[in-house]
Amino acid sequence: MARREDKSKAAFERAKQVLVGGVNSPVRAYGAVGGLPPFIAKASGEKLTDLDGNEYIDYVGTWGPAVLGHAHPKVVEAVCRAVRRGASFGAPTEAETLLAEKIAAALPSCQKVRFTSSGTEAVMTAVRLARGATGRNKIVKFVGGYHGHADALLVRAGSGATTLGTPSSPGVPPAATADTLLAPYNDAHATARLFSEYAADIAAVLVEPVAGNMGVIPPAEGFLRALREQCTRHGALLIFDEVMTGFRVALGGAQELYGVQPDLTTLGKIIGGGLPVGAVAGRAEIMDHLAPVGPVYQAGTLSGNPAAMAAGLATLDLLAQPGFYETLEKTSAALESALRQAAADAGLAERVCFQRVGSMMCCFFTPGPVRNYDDATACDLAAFNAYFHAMLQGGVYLAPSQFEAMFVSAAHTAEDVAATARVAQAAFRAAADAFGKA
């Protein structure tokens, strides 16, 4: 059955009159893939329904937070109870303490927590805190790593070269990125070279332990441990941006999965159960540089919002149940296997690359392996776009960009995996016809 679009089309046209581009986050406008974004009316479990009544198996999961699926009854109940008591107070609540205790218990590197309202705020705060705690100014980040839209972090390098940062968005003054150093992801030697030149000036190394904003790129063997050793040797802080991976790839995040402890961790997404949230967490002696204990200033009217805290508490309680991650891994592995077979059946076994860490996965339209930003940008975007639209028409909702992750939830079933594989058979055939036509 053809996908109905009339109501979504009308909603998009109306939105464009009052919202910039018709959206509140650029990727939602489908600029990378073309076509019309469906306007979502409701969601439950692993399914989305748009304004036209089209139903989709959802692998975006609100870009990661919906690890339980949408509108889990226990999370909904917790949020409703919280909102009935008041949506926001701008004052301390016990819920903030309870959620911070759960985070600290799950992540051994984290003794104290500061909540924010978004992942961008969390990373911005972590960078400021690292600078304040060390008395240094420079930050190392990795090409293709996305850490929110704070000025100092909107930078990337060209051709994988290790270089000083230059702004990658109008409105970001060169002075804002002058202290941002760049290295290729998965290249510990490049980071070592930066330390050899700037050791006395580097406050922190900021890294997604699993790069999730250029597809899904796992850390190379020894990469994270090398960063840990370099930071320790030179007195810099290691910041893991676990906004995406925190409570997603394991209860203790990527730092549990890979056995490397950072000095600071940024969190978001899952810890708010789908509501707006962010957090910075780390060792007490570092965190205590933040006001009101220390001089590094940070504040937020809606930080620790009661509804978000309630949703996070309910979510983390469910994630801590025995066998949760083992079951999620089984479903994720089954989906990867089914998609690999569908690609092979379409003759694409040697032309696409699947990479997965836990319930995060990406199908790159390049032979692979994909180890860094340059590898990712070598993908055939025409093939991806054909695949994306065929999946959407078949009722499978994917992120509208080659450089984003798929997220599997606990709500996905064996039947969903089988249905996804059936749609993928035709989608990969469409992709095979589109290779090289960009």
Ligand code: KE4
Given for the second form:
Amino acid sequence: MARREDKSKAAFERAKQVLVGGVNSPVRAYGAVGGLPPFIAKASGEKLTDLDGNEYIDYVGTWGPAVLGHAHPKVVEAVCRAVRRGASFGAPTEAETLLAEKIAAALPSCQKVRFTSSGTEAVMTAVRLARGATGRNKIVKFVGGYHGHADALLVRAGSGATTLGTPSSPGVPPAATADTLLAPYNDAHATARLFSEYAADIAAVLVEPVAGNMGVIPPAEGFLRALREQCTRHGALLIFDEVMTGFRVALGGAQELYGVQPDLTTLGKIIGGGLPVGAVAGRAEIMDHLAPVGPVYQAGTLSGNPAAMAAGLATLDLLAQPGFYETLEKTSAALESALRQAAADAGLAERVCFQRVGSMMCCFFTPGPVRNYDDATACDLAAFNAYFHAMLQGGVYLAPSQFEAMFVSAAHTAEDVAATARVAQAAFRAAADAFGKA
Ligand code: KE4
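Okay, that's the form predicted on its own, but what's the structure of the form predicted in complex with this ligand?
Below is the entire complex, every chain and molecule, led by the chain shown above.
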């Protein structure tokens, strides 16, 4: 029976009258994949329900935060309890200290923390802090890396910028990106060349330690270590943008998983348990350059607000439970195996490439391996789109872009994996028919 869509359709038409594109973040509009974005009515655990009553197994997880699943009772209760005492004071509260202490305990490189209200704000702050602390101007980022939409970083960006074909956005004056240097992801020789040319003026290297915004691309062996050594040698700061990987790939993030310590870390998503939070964190002698201790200005009305802190504290408490990441890994590995089998059954074993780090993964519609942006953008988008829509019709909710990650939560079950695999059988067959038909 075809899914009903009339309520989402009406809602989308109405939204487009007053919200640009009917959405508040571009990728949600389904521009790359076409079709109608379901309007979500509610979510619980790993399930979403749209306005028309269609239920989905959710692998977007609100783009990463829902690592527990949606509406976890302990998170809901903590937020309700906090809001009953007042949603925001614009004054210090103990909850901010408690969440910062949990972050510092999980990430030894993070002696001090500054909370913001989004990942974009966190990365923007980290870049300004690195420039202020070093007295240098240039920032190295990687092609296809996405770090939010601050001007200096909207250069060859991934995620929605790549999805919409605007990796470098209009409205960003050349002066804003004049100090942004680019290198291919996983190419430490390229960054070495940048250091040899600009060493005295590189403030920081900004990297997603697992690239999650051009699909999922793990760091090549030695890549992160090489960046660490180059930054140390040249007096630049290494910034790990762990907005997506923080508390996702391990309790201590990618820096624990790969054993490389950055000078600064940006966080978001999971630490807010679904409420608006970001954070920049690092060694005290760097962080203390921030106002009010140091001169590098940064501020925010809702930074560290009680509701978001309560959601983050409840979430991190649950992540710290023994066996949490082992169970997440088991479910994620089972899902990858089931999807690989479904692709093979559709004759696509040699035409798609699965890449996974913990509970974030991606199926690239290209033979692979996918090591950087150029590899990722070689994907067959007609095949991806056919796969995406067949999965959606079958009740499996994926990110509407080849250049995003798929997230598994603690709420996903073996039954969900089996149900997803059944839908994927048809979805990969649809993709097989669509290859080359862009
Ligand atoms: P926000 O400003 O969206 O909270 O965070 C920006 C950001 C920074 N760094 C990394 C590594 C990120 O992945 C993000 C945001 N991720 C995207 C999903 N790929 C957000 C989804 C969206 O833009 O709607």
